[in-house]
Every structure is written in structure tokens, then in C-alpha cells.
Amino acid sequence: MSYLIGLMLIVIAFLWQVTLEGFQRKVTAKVQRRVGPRWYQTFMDIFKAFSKSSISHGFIYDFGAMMTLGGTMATVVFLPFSGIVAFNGLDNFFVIIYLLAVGSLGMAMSAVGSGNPWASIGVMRALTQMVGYEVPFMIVVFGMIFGYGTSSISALVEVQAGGFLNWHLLRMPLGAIVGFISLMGMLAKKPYDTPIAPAEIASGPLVEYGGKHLGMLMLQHEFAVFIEVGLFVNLFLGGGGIVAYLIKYAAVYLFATIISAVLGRFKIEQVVYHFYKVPLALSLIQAAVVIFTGLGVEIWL
């Protein structure tokens, strides 16, 4: 039962944020003053990619590319949706973080393997990247879970539950600010897209990519936002049922693309630099905030 649960999963990410994923294409058109695809645009783009043929450079380009795909579709069967859990008790923040690192060293494996330059510059910037988002982050997540003594994401959604006032969202306001900031760079919206800066290095890892193994690379791309996001809205909007959670979802995911719109893009020093200011001192504040006063968690203790 709980390997149809994660299939379920897994059909419902692929089809609601390639979904959203054609609207926020749109969105952007709209903003830039451009008319924009059709909603189904992307569908059509997957679809096409897989029908095609692909060059291969080797068996690390190849492996690399199914073990990211692989990686990250199995983070979204661990991840709760609306309440739905695939295997109870592995719902867990660590256990989720660490098969996105998966994912990621699939990637970086892949790109690495095709021989580009171009590819090698983009995942060095990707990690140099995933070192700044990711410390401010962890330190806010380390600080909710210090607070309530679990690293359960169901757990963590369950004692937002009661109305809006129970988010953290207001409960941990800063630790929001830091954990919307960071999703931004996970998202790789501007201004922190500079691992792909088509300007620049001409896409960075996916510039070698083309037919199937740019098909699977962009089915990871929408299954890792699915991930992403869903993390935003369980740790700091309570989660919700079906429809309230698809809703803020997708408040949330427009949103980003709405402010990534308008934003240019920073150079890798300044993005590296922009966390480790303004971002990690509020998830110090926030932090110590909760571990030495319980505000934000202790109606719950």
C-alpha cells in the first residue's frame, strides 16, 4: 500500500507543478510584457524531448543523469502532502535533505562527465550556491526542530494546526524571511539563477543535454521544485488539505516568479556574499530567539 501511495505521489507532483510550471512561464510573459506559452507548454516540451534521441558521453553522463532523476523522485515519496504520508515514521526532515543530495551529485556527476567547460563552471556555481542557501536555512529548521523536539515534517505541520495565527509564517516570522530567501535560491529564480546564466555560460550543467537525457533533467527540475515548495509550505504555512495546500503552493511558487521577474542576477561572489550577511544573521536571531526563550513554539510545549 504505501509503495501506491508513493506512486500516487509522485503522479500527482508531476502533473500539478508541470502545471503550475506552464502558468509561471505565462506569469512571466505578462510581467515582461511578452505574450507568453501555452499553459501546456512544458508538457509538450517533456514529451518532445523524450521522443527524441540523445548523444551520450560516456557511462558517468549517462548514470549521473538517471541517479538525479532517481534521487529526487524518491525525496518526493518521503515528503507529506496535504496529510498524506507514503511510509510513516520516514517523513523526516534529514531523511528528505539528504536524498536531495542525490539528486544533486547526480548532476554534478553528469555534467562534469559531458566534457563542457560550460557545464563544469554551472555546477561548481551550484554548489558554491547550495553552501550559501542552505547554512541559513538548516539553522532555522534546526532551531523549529530544537524547539519541539522532533524532526517530523508531519509533526512539524500538525502543531500549526488551528488557524493561520499557528503558522510559523507569524509564530517565526524571521525564520520565514530566511526560508522564503533560500527557497529562492533553491528555485534558482533571480537573482540567484547564476548556475544556468544562459548569457553567460550558455546554461551551465544542462548545456550538453539534449533528447531523453534533457527530458529526464527537466522532469527533475519539476519534481524538485515540488519538493522545494512543499518544504516552504509544511514548515512554514501549516501544510493544509488538498485544496488549501495546492493553494498556497501555488501563492507561494507565483509569487517567487513574480519577484524573480523583475530582479537581475547576481555574480556567484555576491550571491555567497548576500547570504551570509543579511539571511544568516536573522536565522541566528530566530534561532537563538527559540532555543533560549520558546517564543514562536511555546504554546506547544
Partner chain sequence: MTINSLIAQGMISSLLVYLLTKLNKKLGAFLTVLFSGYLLFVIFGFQNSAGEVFSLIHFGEFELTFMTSHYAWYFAIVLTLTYFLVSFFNPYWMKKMVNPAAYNMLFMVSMVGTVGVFYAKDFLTLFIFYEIVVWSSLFIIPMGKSRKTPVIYYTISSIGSFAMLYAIFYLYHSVGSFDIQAVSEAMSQAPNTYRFVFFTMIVAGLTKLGIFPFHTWLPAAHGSAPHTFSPVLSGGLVKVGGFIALITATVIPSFKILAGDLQLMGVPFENYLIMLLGAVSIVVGTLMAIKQEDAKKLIAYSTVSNSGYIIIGLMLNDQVGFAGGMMHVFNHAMASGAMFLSFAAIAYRTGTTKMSELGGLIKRMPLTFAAYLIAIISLAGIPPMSGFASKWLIFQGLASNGMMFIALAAFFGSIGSFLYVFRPLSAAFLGQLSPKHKDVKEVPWMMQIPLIIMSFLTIFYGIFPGRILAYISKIQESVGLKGVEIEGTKIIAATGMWDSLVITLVFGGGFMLAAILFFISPKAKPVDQMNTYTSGEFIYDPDHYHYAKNYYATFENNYGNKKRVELFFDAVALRVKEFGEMVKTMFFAKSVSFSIFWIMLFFTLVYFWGDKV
Given for the second form:
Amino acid sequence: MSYLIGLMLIVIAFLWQVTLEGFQRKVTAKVQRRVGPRWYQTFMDIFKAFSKSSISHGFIYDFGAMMTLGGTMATVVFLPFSGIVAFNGLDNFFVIIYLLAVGSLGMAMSAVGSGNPWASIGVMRALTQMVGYEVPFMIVVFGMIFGYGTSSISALVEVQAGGFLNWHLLRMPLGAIVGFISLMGMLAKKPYDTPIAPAEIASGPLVEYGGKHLGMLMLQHEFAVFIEVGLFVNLFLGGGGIVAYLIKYAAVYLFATIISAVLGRFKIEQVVYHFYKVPLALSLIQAAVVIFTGLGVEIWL
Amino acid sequence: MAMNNDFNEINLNDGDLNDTITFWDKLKNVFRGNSLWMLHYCTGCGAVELPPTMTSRFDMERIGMGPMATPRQADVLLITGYLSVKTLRRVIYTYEQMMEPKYVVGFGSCTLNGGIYYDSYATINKLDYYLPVDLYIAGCMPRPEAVMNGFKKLMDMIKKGEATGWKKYQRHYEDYYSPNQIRSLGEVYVKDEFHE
Amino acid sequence: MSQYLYIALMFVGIYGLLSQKNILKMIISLNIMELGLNLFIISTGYIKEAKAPIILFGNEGNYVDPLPQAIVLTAIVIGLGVTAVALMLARNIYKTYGTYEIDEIRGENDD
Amino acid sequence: MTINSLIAQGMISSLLVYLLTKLNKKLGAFLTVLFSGYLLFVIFGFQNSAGEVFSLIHFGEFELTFMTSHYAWYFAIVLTLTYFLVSFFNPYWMKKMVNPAAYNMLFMVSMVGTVGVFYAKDFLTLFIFYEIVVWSSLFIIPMGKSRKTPVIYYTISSIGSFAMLYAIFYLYHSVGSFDIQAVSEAMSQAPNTYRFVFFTMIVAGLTKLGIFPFHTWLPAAHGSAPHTFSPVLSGGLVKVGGFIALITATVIPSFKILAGDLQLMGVPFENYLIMLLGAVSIVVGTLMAIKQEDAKKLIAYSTVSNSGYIIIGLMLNDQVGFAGGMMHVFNHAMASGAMFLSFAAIAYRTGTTKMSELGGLIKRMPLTFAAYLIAIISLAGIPPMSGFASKWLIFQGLASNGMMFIALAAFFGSIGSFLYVFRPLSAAFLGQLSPKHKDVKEVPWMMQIPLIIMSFLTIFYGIFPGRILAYISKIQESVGLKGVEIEGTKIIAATGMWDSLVITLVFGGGFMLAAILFFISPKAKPVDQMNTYTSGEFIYDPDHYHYAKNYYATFENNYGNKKRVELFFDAVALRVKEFGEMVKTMFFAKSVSFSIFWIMLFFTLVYFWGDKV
Amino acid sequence: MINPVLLIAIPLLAAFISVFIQKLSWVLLFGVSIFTAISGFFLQKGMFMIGGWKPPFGINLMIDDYSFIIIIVINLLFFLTLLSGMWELKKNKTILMVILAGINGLVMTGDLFNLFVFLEIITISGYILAASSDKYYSVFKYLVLGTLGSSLYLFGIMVLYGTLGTLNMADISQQFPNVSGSVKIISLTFVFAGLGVEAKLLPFNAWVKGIYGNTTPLTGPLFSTVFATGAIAVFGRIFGQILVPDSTLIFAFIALGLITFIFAETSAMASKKLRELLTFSSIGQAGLIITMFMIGGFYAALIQLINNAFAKTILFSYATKAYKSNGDDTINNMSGLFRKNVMMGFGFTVATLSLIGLPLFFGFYAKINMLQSAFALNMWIPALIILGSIIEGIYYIRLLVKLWNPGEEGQESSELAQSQFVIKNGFSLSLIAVLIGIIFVVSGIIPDFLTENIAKAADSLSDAATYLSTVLGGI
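Got the form predicted on its own; could you also share the form predicted in complex with the partner chain?
In what comes next, the whole complex appears, and the chain from above leads the way.
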């Protein structure tokens, strides 16, 4: 039964996220005073990619592509989507973070398997950036876990129930800021899209992908975005009913797009340094506040 | 470049090259028609026309087209101007790296018949000898409107299944395209260029 | 009182060892030290107005303690032996290094 | 089959192996495989026995005794398994060894020594076998690349072992017996003697584990040891340090005894201090591992980082964190053993483990690649493999106690491990195959067996970690802690739970979906590794085209070349030498007057202060 | 049962005969050495008067369990030294017999002045033997310091004689506690200084580097084992049983012993030549054993003494033979030498590991007892002992690793880096090495068969009562 819910979740994720991607491209276009594509343009791109023929650089190149898409789809199943939980109790924060890691490891392996140095440089940049954005985010959530004594995401959502004032956005403002910055890092949106820098390293890891491999990678990217933004919404905005959840989701994602539409790109040396300056400091302060003073968890309005 | 006369006359368009119109192909053509990724190979003066078509004034993304960095991801190869022999070798190498349903669009007169450089020692006159060109956009560098019009035309051809240049290249590589390439680039095998 | 004199003589010998740079002079100061030591040993056995411990006719009491004198005999013989070996060494040093001055002896300890 | 007769047989057979290898090298190596298998079989028999006492010999007026216990069995199985699997590589390395007979003998002596360490009933036996392990592994390392590292290894591990010796005799002097149980009872009444003993004895654990201040020997020794002995060194012998940390902090209940002390984050400050050292060694291990050019040094630095996890787990002493630390002992043994073995296989075929000289070996050595891949997934702590279970438990342990800074290091360590585990994979296995490795074949079948077994174990305990955790909870009860809760394949901690079987099934399901998607769309045309998009240029030299040299250059120049701890130890050694030179010139000078001066000084000092001091 | 006087008389007799009949001296030397080695086991215990005078007046020989053990050990060592130095005997045979007599006398005598005489016999023959190394200036330095030492010793016992009126050890040990403070200090320090020279303690051991550093296969083992054991045994006897210093002075002597141990170990770490390294190691060991005697840990001191003696036999004979056959003993160009003759390598390694005190070897049992008795006194001495043995471990392991595995830094150890040195006529050495190596390993595992009569020896040294009753009982 829960496997069916999981499958349903994957379909919902695909449909919702890809349409939202269309709107997102429309919004970026409007920011650049352009007309922008139709809403279903991303569907077209994905299906066009699957319709084309493709080349294969050996076993690990194909296996990695399958592993990355498979891993990310598995993670979608575990993420609570506005109350629908496929396996209740098993949606542990660390499990989700590390299943995401399966996805990125698969992509890294197949990218390097393609033999193109640009792909290796792209993978190196992706992993370096991951060290950057992952640690502050986990510290903030670590504070939350200690505060509430549970690391299951649906439990953290229930804690924020009851109106706007109980959201973690207000209970832990610094945590929310750090969460949003590392969300931008996870999504590889403009300031942090060093791994897939089309101008510098010919779209990084994706350089050798064409046809169905490219299609699978685009799907994986969509599912990964769904998970990361879903994670942020659950943890910081207390994802309520389906409509409320989707509105919050769209709001967060479009807000991130607007920011990324106007910003330039970091140099890779600066990315880690940037993440370990302000965001890490904020996350440590936030975790210290939660752990030692309990403000935002026990002591709240 | 002077035309040598033992050029072999092959009717390239023999056989019914149109896609066997099965339902799947019709569906695939719809997708291919709506989303066309271009490989921005700026070989000549036409390159400067493309930024305006992409940006806010004409916005190519409206019709589903976008610039791609690598040939593996691209569908359409734009040859925007005169092609020197040296660049031709790269263009052919890039074309072969593109994924299968691929299209070539030639800009301006230089790709048609050599244009104003028809008698230069360095450029090639007729792109069609070397690559199967699906669409030519006339104009000694067509303005963005013409480019957009050309792209719309190409999309309709794809939807109707007429843009079959890549099949022509597959079928006639040994007897038409490869000898032409070797004739103009010299006997050296295209891939392992030593002295370039 | 005289014992302090002999100890002083011993320290003269030791000072000689400390300051002299010439090997022969060091041997001489060794002998001085032994001399001072032997005198001290004799003095330990001294008793005021007592006679030398030689029994000529009948033994009427009040002899000096004979034991230190016996010990001094052996000590002197040993001192002699040591000086003989020292002179042999001094000769060999002269043969190999051509000098008696310690400072001019090169190449032995810095290998 | 009793422990002491096992140890006696071990020692005698090591002599036998020495003589046999003199006759025929291959035969001697096969005997090591046989004996380690036999030892593993016998040790396995002791699974449920606890408390049986065996006495070995009368050593002067002391009595060397063994006692079986659950935690001893656990460590012994991990060690003997590593030895058994690694011994399969011995026969192929005989012709490359300088002293093969000594290698086999010392290999056997160190194996038997580790079993002796774990089953020791009293501290004296523990110390004797600990020293035997130290000096037997000491004489194997110089057979590898360097003669300087064994001296560093001996210095640092002798600092640890002699600190432990001092603590043991201090205990003997104050408590009157070596027996571990007696000491732990006596210690509960004397917290401040226990505090002193805790710090001196834990040093032995830290030096062997390679924790922060004492980690400098580990990369040097593991990096330059012979290729077949590094897996034993980092997979096995590091765990002896873990065992000693276990004895000092858990078998002697440090939490109860030091309850009176200053409590930092709910943990006595001594334990917290050691955990901080563990955290620092995670960060140092990760940062240094990322920079390494030689794969073996990189894996050695990863051992430094992972022993940081083990020590944090063991010192955490709460139900979940302790279980995580114990399980990480097994996971790390399997993972780093497999990594070292695969690079030993590469070295066997290509002769080098320098990453910049390798490339594209996946086509020639697929099985080694598979074993290495599974090992790094486990080492990085990614779900389907067993590494995730132990790291998850440690994170839950840290979360329930709210130890923020240690969690920072733990998170950085686990994310950083993606970087340094991935580097050898991409540099050695993926990318273009250089022409000089054209005719490299897969390793012979006998070397494939350990790789297969290790990968199978990592996967099996990744899907069913419950089996190990059930035994670990039995250990926890025997040591006086609450056992970790296992419900079928669900692992339940105070702050959350997860189910390894469900995750693997879902991951498998996802993979199936992706595979279906992959195979329905048109078949991909295989293309050569050199035919890649190079913006039109033609590249012909696979050696230079393969991206392997200074892989994380951009990340590395964020932090300088911090080798301060090594410089510190070298400076200390230099000072001791200079002090020796000074003593030589002062007291053994050329002229006699120096010494006479000292003699006279001695007399004056005694004369004036002789009776006053 | 053999009367102990024979142990002195027969070697002296043989020495005189060998002076007249040169040819026979080779046979005489080995005959006497074998005789003393065997008869050591069948000695009669108890007190033997010399010249019919009762003890406080006449000289007596004292064989209690302590000197019984020392005699056996010394005679065995002497025999092994002869084995190792067979090719170096040239014209030293008579002196060797005299040395044998002197050493036996030194250990057995019950009279302080008699001890001085035997001490002088040994040191003078030591000067002559050392001269065979052609380093005349170092021998001269040894002579100066030796004479200075023995004169101070004589001065010390004469002060004692002046106050107590007797030179008999048992008599003195009875009356020594109630001697007045300043006399006690003076006599103790002078006797300490006198014996310190031969026992190689720090301020007095300036000569050791020159003499031990340039030894031949005969003089090397002789000085480092036979002389060292004799001197330290006498040291133990006097300062353990007879002139027992009180609390303040004992602290000074312990401090001196420990300083010698630590300083010698550090300078050993700084030495590049094999013989020089072993020299400082034996100084260090001497300092350690004397500290143990001072602390009162006689059992541990005796075990370490025997451990050090037998280990040094192998180490020194190997080092000197290496120097003899190759003319150079710098450690760096001897890399991989053990692989040429594995038996010697085995012996050398076992001896070194036993010296450091690693388990499975005899030295470990010594270290356990040392720590036990050190802890009885205070917390700092065991720490210093452990620090010293760490340093010792470092330079020995550095040596062993280089000698077992040839190869430059950074390359796999391989044959081509093998050193060109060779050990000529090493059969006797490998025989000794294997023999002692096996003894060390076996006694490392089961130390009982060697240690219970050592335990008896240690007890006899600690309880003065039996000593007094046997000697003075006869008055």
C-alpha cells in the first residue's frame, strides 16, 4: 500500500514540479523583460530528449545515470508531501539527506565515467559546493532535532501546526535564512550554479549527456528540486494542507528564481569560503540559541 | 574554390525520405518541433544576429528554442556565415558529435554559393557538399526577424516530418559526403588531424 | 692537625690534574696526590708517644697501630705500578702524536 | 578449544610458518591463510561464551589469564576476519618481499597477539599482548617504502603503551591487583585516582587509533607499509586502540565514577575532552585526505577521520551513540580493508598506487572497481551500505545529547568523505585508460575472494544492520548500558527511527523504474572514451587528457599546508638529539680537567648540602 | 664442593706458569676459564677465613646466595668473552688470567681494603688491555680517572678505619649506623666516587666513551659485561648492605643514577656509530641498575644486571667484529647487514628487544619488577624509568629497522641497497647469539627457572642478619 502511495507521490512530483519549472522560466523571462516560453515547455524539452538517440561511454556511464534517477525517486517517496506520508515514522532527516547523496554520487560517477575533463571539473565543483551548503543546513536542523527530540520530518511539521506564528520561519529566523541560502546552494540556482556553469565548463557534468541520458538527468534535477524545496517548506513553513503546501512551495521556489535571475555566479574558490563565513556563523548561533536557551522551541508565544 | 568537374551527380533526395509516419513518429515530431535546442556555432558575421533573437527584443525562447553549450545536447547546428576550410573540419567533427535527429541551418549567401568570398582560396562555396542543410535563411546576414521566421519554418518542417537531412547524411555518407569532405580537406582522415 | 696538611697535599695533586695540560706534569700530580693519600693513611694509625710496631725483645705495650702501615705498603706498590703504565702510555702518545700537550693531540676523540 | 591453547598453537605455528617459508615461499603464505581461517573458525565458536576463565602461564609471581566476554568476541571476530581475508593476498606478494619468512611469521604473531589483547582478563596480559602486536607489526612496516616511518610508529605507540604500563603499575600499587573487574570495583570508590588512570590509559587507545595529537604516524606508516599489510594495519590494528578506549571508558564505568565531575553537555568533562579530540581528528583527517596524491596515504588519512567517529561513539556511552561507535568498528574494518585491498590489487597489476599515473582501470579490472565502489559507498555512509547505519546511530546519539560542535565536525567529516572517497574512484578507475596499462588483467581468482566477501558483508549488513546491532545490544547489557532497540529491520533511537530493508527496497524500486525508463528509449551507441566534446579540438594523448592530478586544487588552497603536529614531533626529536650532543661535549670532553671539575663539584655539593636536604 | 679460594688461586697460578711457558698459555687460559665456569655451580656457601685469623682481624671471603649468583654469571660471561675474542688473544693471555682472578676476588672478598687491591688489579690490567686499541690518549684519560677514583676510595675507607677501627665489611655494617653525621657523609661520598668510576656513573664516566668506543672483539665484551657486572655487583653489595646511606644522601645518589640513565640515553640517540651507541646504552643501563640498588629493589636490579650483561655480550661482540672486518661501524652504511647472517641478526634483535623490555623477552620481566619496586618509593622514578626506556627503544628500533631492511627512503626495500660489509669468522658469534637468544625468549615466557635463585640472592642481600651471623658468628 505504501509503495503505491510512493508511486503516486513520484507522479505528483513530476507533474507539479515540471509545470512549476515552466512558470519559473516564464518568471525569469519577465524579469529579463522577455516574453518567455509556454508553461508546458519543460515537458516538451524532457519528452524531446527521450525521443532522441544517445551515445554511451561504457557501463558505469549508464549505470550511474540509472542510479542517480533511481536514488532521487526513492528519496521523493520518503519526503512527507503535505501530510501524505508513504512510510510513517521512516521519513528521518538524515535518511533523506544521505539518499540525496546517493543521487549526487550516481551522477558524479556517470559524469566522470564519460571521460570528459569538463565533467570531472563539474563534479569536483559540485562536491566542493556540497561541503559548503550541507554543513550549515544540517547544523540548523540538528538544533531543531535536539529541541524537539525527534528527527522525523512529519513530527517537525506537526510541531509547527497552529497558525502563522508557530512556523519555524519565525521561531528560528536565523535558521530560516541559513536554510534558504543552503536551499539556493542545493538547487544550484544562479549565485551557486558553479557546477553547471554553461559559459565556463560547457554545462559541467552534463557535457556528454544527450538523448535519454539527458532526459534522465533533467528528470533527476526536477525530483531533486522537489525534494529540496519540499524539505524547506516542511521544516521552516510547516507545510499544511495540499493547497497551502503547494502555494508555499510555489512561493519559495519563485522567490528563489527571482533572486537567481538577477545575480551573477560565484567563483568556486569563493563558494565554500562564502558558506563557511556568514551562513555557518548564523547556523551555529541559531543552534546554540535553541540548544542552550530553548528559545523558539520551549519558550515561545 | 574552383569547382572540379568530376563531381559526382547523385540524386540525394531519392527514396521517400519523409519519416514513415507512424503514430510514434508523429508524436516525436511534435515534441521535436516544440523544443529545439541550438548549438550556437558562430562561424562568420551572422553570429551577431543571434543574441538579439535570444534576448528580450525577439526572445527565441518563446517558440521553445534555447542555446546549448555542447553538441551532445543540441538539435540544430547554425552555420552563420562563411566557412573557412579549417573551421569546416571542426564543424564536421561537431556535427558528427550531435545526437541523431539533428538539423543544419545555413545563414546568408556564403553557405549557399560562397557569397562574396566565392573566389577566395580559404573558404568553401557550397555547404551542401559537406553537410545536409535543412534550411537556408537568405540575406547577407538575415535580420533577427528573418532568423525567427526561418526557425518557425524549420519547426513546421520538423512537425510535418520533412526535415530529414540527418537521414540523408546517414544514407549517402560514403558515396557523397565523405568524398566531398576528403576532396576539400585532403586525404587526411578527419578525426586524427596531426598538423593542424 | 697534620691530617689536614696531608689532605691539603692531596688537593694540591688534584689541582695539578685539573690545571696541567702536559701529560708528564699530570703524571707527577697523580703521584703527589697518592703521596698525600699515603701520608694520610699513616697518620690515621698514629698514637701519641707510641713506638714503631716492631717487636724486638719481649713486647712491652704502647705500639702505634701497625695496620695502616701495611696498607700503605700495598698502596705505594700499586701507585708504582700505575705510574709505570702511565709512563708507557705517555711514551706511546709521544710516538703517535709527537707531543705531550693535550691540546695539540688531534684526531682521536673527534672521530 | 580454549583460548590459551589457541594462543600457544598460534605462536608455535608462526615459527613453523617461518621455517616453511624458508623452504618454499608460496607454501608458507598458504599456511598463513589456513591458520587464519582456522583461528577465525575457532574464535567464532566462542560467540556466546562469557566469563570463562583460562590461565596461560605463571609469569614470575603473576598469573596471565584470559576471560571470554561479548565485547572481546566482537572485536576478535572483526580482527580475525580482516586478517583472514587479507591473508589471501599473501601468496602473491612473496616474490616482491625482502624477508618473506619474517613477514609471514610476524603476520601470524600480530594476529595471535590481537586475540590475546581482546581476551585478556587482567591488565598485565592486556599489556603483554598489546606490546607483542606493536613490535610484530613494527618489523613488517619497513619492508615497504620507508625506514623512517617505523621509528615514528614505534615512538608514538610506545608513548601510548608505556603510559598504559605506568597506569597499570600505578593501579597495581594502589589497588593491589591487575584484574580488570577488581580494578573497576576499586575505581568506583576512588574517582581522582581513576581520573589520572583514565587519562594515562586512554593515551594508549588514542595513539593506536590515530586520534588528533597522535595521528602523525598513521598516514606515514599505512601509506608506506607493504601493500598487503596496510589493510590489516588500518582495518584491524587501529581497532585495538578502540578496544583499549572501550576498556578504560566503558568496562570501567567512567560515566558512573566521574558523575561527580564537571558535566559538559551531560557528559563528564574527561569524556567530552576525548570526544573533542575525536572531532578534531575527523576534521584534520578529512582536510588532509582531500589533498593526498598517493591513494594509500589518502585512505590512511580516512582511517584517521573514521577513528574519530569510533572514539566519539565509544565515549558517548549513551544507548545509541555507543552502538554506533561499536558498529562503526566493523563497518570501517570492512570498508577500509576493501579499499586498501583494491589498491593492493591495482599495485599488483600496475605497480603503482599514485593516482596521477592511473586511469580508466574499470575496463580491465571490473571486480576491483565494484569492490572499491561498494567500500566507498559504505565509508561515506550512504544508505544502502552498512556505513550509513553506524553513522546514523552516532548522529542520533549526538542529537539526543545536543553536542553541537562535535556534530559540526561529524557532519563536515561525513560530507567531506564524499570528496576524498570519490577522488581515487575517478582518478584510478574512470576516465581514459593510459596505453601503458593496456594489457592489465583482472587480479587472479584467489585475490578476488576477499574482495567479493568484503563487498557481500558490507551489503548484507547494510540491508540487515539489525543482526550486528542485536549482538551489540547484548554487549551493552553486559557492560551496564541500555541496549539499542531493534524491531525487525527497524532501528529505533530516542530521536527517530529508520528501516534499512524498506529503504533498500524503495531504492531498488526507484532503480527499476529508472532502468525501465532507460531501456524503453532507443538504444545508445557505444562510443570510445576519447570521442568526447572538446569544442572541436582533436586530443590524442589519453595520459594528459585524463583529469586526475591535484583534483580538488580549488578547495585545497582555502587552507594552507598545516603539518604543524608533524613539525612539533620532529622538533622534539631534534631537541633530544641536541641534548644528547650537549651531554657528550659536556661530560665526555677531550680533556680530563672537565670531568675532574665535575667530580670536585659533586664533592662540594654533597659536602655542603649532604645532610640538609 | 669446591673451596672458593681456589677460584682466585688457580687462575693466578696459571698466570705465573704461562709467563714462563708461553706456548702453554693458550691451553692454560681456556682450561682455567672452563674450570671456573663449571666450579662456580658447586661452590661451598659460607665464610672462609684466609690465613687463620678470625674475621674482624683477618681477611675473609664471603659466599652467600648473592655472590654465588654473581660468580656464576661472571665466569660464564668470561668464558663467552673468550669465545668471542678468540682471534684477538695475541699476547694478552696472562693478563686475562690475572683479570679472572681479580674479578672473582673482587666479588667474594669480605674486606674493604682487599676489595681495593682487587679493584686495582682489574683496573691496571684494564689499562693494558685497552692500550691494544692504539687510542693511547683515551687510555691515559682512563688511567688518570681510574687512579683518582681508587685513591678517593682508599681515602674513604681509611676515614672509616680511622673512626671504626675495622675494615671488615660485616663489622662495619654493624657499627656504621651509629657513626657521627659528617664522617658518614665524607666516607660515603668518597667510597661512592671511587666505585662510581668503575660503575660508570655520570660525573666519573668521562673515560667510557674513549675506551668502550674503540674496543676489539676481545676487549669489547670483556669491559662491557665482565668488568661492568663485577663493578655494579660490588656497588650493590656495599651500598645495599654495608654502608647503607640514610635518607638525604640516598636521594642524591638516586638522582645521580637517574641522571646518568637519562643523559646517557639521549646521547646514545645522538650517536651515529654502532659502538658509540652501545657505549652510551651500557652507561645508561649501569645508571638504571644502580638506581634500582639505591631504591632497594635488589631483585629487579639483579635481573636487569643479568639481562644487560648477556645482551651486551652479543651486541658488543657483533659491533666489534663488524668494525674489525670492515674498518667502519657507522650505522648508515651497514643497512641490511643482518640479512647476510640471519643467526647473528636473530640474536642481536632478541638482545635489543630484551634490553628495551618488550614482552616475550626476559627484559620485560625485569621492567615489571623495576616498576613495582620504583612505585613503592614515589611517583616520579617510574616515570623517568619509562621515559628512559622509550628513548632507548627509539634508537634501538631505528638501528634494527635499518639493519634488517636495506633500501633508500621512499623506495621499496630491496637487495640492491644491501651494504657491502661482511662479518669474517663469525661462527663463534652466531653460536653465542643463538644460544643467548633462545635463553632470552624461553626465560621471557617462563622466567621461573632463572629467577628463583635470583630471588634467593636478592633476599640474602636485603636481610643483613644472616650475613652478620655467618661472618661474625665465629667470634
